[in-house]
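Single chain ahead, by itself, as structure tokens, in the form predicted on its own.
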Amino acid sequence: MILYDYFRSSAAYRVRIALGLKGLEVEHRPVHLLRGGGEQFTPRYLAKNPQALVPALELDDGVVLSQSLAIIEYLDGAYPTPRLIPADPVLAAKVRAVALTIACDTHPLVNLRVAAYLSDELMIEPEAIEAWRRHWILTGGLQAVEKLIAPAPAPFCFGAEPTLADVCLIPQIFSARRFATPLNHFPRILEVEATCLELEAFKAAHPGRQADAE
């Protein structure tokens, strides 16, 4: 399998953290969102993903998968070992809601699309883009978290294993610190980001420890 990434992407990320706890092994190909004016919109990579959208997974047989929530529920159902939608109905409709809340309703508020459009149709001052970040991550987004996952004991969000909601979650908060939000005030979701980053599989996911970080 290929992935199609970029160390930064907050979408990426989830994927590489899913495949490293399913302890897959992909190639990784970057696709850098910034240089030459996007590599992302060049004629090959619009050809894998019309969305010019990272990341995508090529599978063996050239079948391209887009969309990091659908990757991960694929590697789910083809390697369903170990599981990060559980199998209870229920459970597994929490853990959908986090994932969505953060994947749906913050991320795609705060992604690079918006804050170009943002600057260079809308006029808007770095300062207040900025501002604009850290409004929506928290404004439905990490203050609703906090009290979606299970609280404490519970190590991961939504018990002893992590699950999709994790595997969103720690992108995000890498993404919140990115942009100076304040996360001082949502304890429980510190202490699923102390836990996940014990595991290997968070680790090497890291945007820092990609072949392609600047």
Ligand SMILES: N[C@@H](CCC(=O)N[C@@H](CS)C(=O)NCC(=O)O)C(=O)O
The other form holds:
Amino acid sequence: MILYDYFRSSAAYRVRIALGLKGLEVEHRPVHLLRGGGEQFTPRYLAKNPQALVPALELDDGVVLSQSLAIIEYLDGAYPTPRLIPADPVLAAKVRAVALTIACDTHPLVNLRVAAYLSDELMIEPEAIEAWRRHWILTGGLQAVEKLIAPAPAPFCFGAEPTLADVCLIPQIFSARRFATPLNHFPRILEVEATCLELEAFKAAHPGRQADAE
Ligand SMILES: N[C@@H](CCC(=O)N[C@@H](CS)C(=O)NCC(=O)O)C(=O)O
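Give me the form predicted in complex with the ligand now, not the form predicted on its own.
What follows is the entire complex, opening with the chain shown before.
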């Protein structure tokens, strides 16, 4: 399999963690999101993913999957050990709710193309864009996630094993720290982070450990 990847992409980071938890090796093909106006816009990459976003996962038979959560659902179906989406339907819905809070209601608001539009089209100053990012990371995502996982058993988001919720949360925390978002009001989230970062799958997926890291 080939993962079209960018070291700092939160969405690609999710897929890297999932691959690591399942012990799967892939070839990484970096797509530089900034260089030369963005390699995601080249015809060669658009043929892989017409959305011009990373990640994309090319399977051995040439089929290309896009959207990190769809890719992870595929991996969970094709390589079910360990399961990232629990079999219990209620628990699965809770895990997906945390994942979607991050992937649908937080990350899209702070993504590169949104920041580029604010900056290049609306002429918004860099400091205001940073404030925008912090605002949505907190109010769009982490405040709710803290409440969603607080009643669940520790040390991961939902108990003794990592799930899709942890896979989505760790990259969002990385992004929060990158934009100097205060996390001190989120003890449960910080506990999950400390627990995950002890696992090799989470360590190996970290942006700083990627071959294309800058
Ligand atoms: N919902 C998509 C989001 C993918 C996404 O936004 N990727 C970002 C990097 S984290 C990207 O490729 N940005 C390029 C751009 O904004 O031009 C997913 O989960 O895969």
